[in-house]
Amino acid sequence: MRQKHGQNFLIDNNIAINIIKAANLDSKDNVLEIGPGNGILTKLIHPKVNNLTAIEIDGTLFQQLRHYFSFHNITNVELINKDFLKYDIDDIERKFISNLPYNVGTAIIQRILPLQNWTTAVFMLQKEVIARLAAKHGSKDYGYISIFTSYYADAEILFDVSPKCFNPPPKVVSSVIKLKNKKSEYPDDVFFDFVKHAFSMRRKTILNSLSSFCNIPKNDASKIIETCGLNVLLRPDKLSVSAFLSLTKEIKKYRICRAEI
């Protein structure tokens, strides 16, 4: 195990090919794959797509995987050691795959899915990450990340996968979700500010939550709420994405209306 980059292998070919099918690969198709470790993944990729870019790392696993990709001769795969955070991603249109690193898995997809240039992902992360990413609006999962998921993307989680699967058996179950790309337009930023901060009181109800974000007295705070058809009693956990934006809508007239007076 890679411990210091989060990194457990998958050790189950069936449940490789199931990561691999679950993207719907074929022959036009341009992969990038993130932290490859002992290749399980990317010696199923290959020969179904165009081209595969494998990002990894770890220097010694990067290096035995070059081995392995030039000896036997294999063309449409291409080695890049690096981190994925820091790797600058062109702008050709991709599907990702992974079995995401644990430590770092969140803040690889919050990296990936503003990208236009993806159609399709596969993921793999621990089972509890992978429920906040698609929690629904109401649920206990339901959060900031839920929120950036799903304004960006549509998701699936498609089937659990046990720790026995890897080597070292992880001390958590994961979980493999799919995501679509919406190809939305970044929002401002005020959405995912005013986001971030409902959610960093979320047992205060939405109307607490606004009149300390703007700053504001709860009376205009209020007017807000109503003027988007929103209970004020509500807390950010009962608020769909719509109605985020919708407040955010708001909250930038109120500003535009306050700075001109």
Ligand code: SAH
Given for the second form:
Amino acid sequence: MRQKHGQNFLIDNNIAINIIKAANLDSKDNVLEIGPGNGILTKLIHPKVNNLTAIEIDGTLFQQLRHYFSFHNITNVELINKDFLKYDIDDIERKFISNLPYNVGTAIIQRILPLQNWTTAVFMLQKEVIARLAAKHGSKDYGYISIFTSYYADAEILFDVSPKCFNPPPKVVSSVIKLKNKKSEYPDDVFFDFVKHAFSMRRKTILNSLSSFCNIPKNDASKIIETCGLNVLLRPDKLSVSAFLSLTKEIKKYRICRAEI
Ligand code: SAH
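Starting from the form predicted alone, produce the coordinates for the form predicted in complex with the ligand.
Full assembly next; the chain just shown is listed first.
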């Protein structure tokens, strides 16, 4: 059994067809696929699109695919033998499609979402990870990665996929998610740093985490929180993305005031 590189190959063609359908492909599209593996998705994507770039880390799988596409004279597929996390993505507008390698799935998503040049992404990952990506405030799955995802994209969970649809079968159920790029500007470091800090102390109130994040007295922290119309006793999992954004804005104002004193 090969578990290196998160390799669980999809063997159910109907699931593959439904993943492709979700991307609404047309002949003008340029697509980037991460981890084509033995090509179950790749072979369905390329006839529908202008151009497909597929990036595969595994040299043996890469060679097999290369032979397949050259043998069949398929010219709109560019195969690249590389770690996607080290690949320089150009700025051609693209859709992303992938049955992601589960061991590096969130790292790959964090790399893709802030890019400006993608429109739609359809990804398969462990069900629990997909739930965290799409979670809203108030849910137990809500955390840093939910806020990160929702800042950059509109997310829709499409369907679950049983372990039986893979070889070898993974230990967990999988889900497919569709993301649409909101083309948000990079929000500046304070926002994500503060969100990360708040969720690193999930059980603490926002009053505690804000005062430790800014290293300021609770009194000042509570003024900042109240300016945003929020209750100081809330835990981070009850704060919406826009609540975190307005807190960040007030933190920055406060810092500027203090720097001027
Ligand atoms: N798309 C195929 C394979 C999915 S398994 C299918 O649906 O059956 C995940 C694939 O990603 C494997 O082929 C694995 O070798 C590849 N992979 C793992 N890590 C990678 C990385 N960092 N960059 C590119 N490909 C990677």
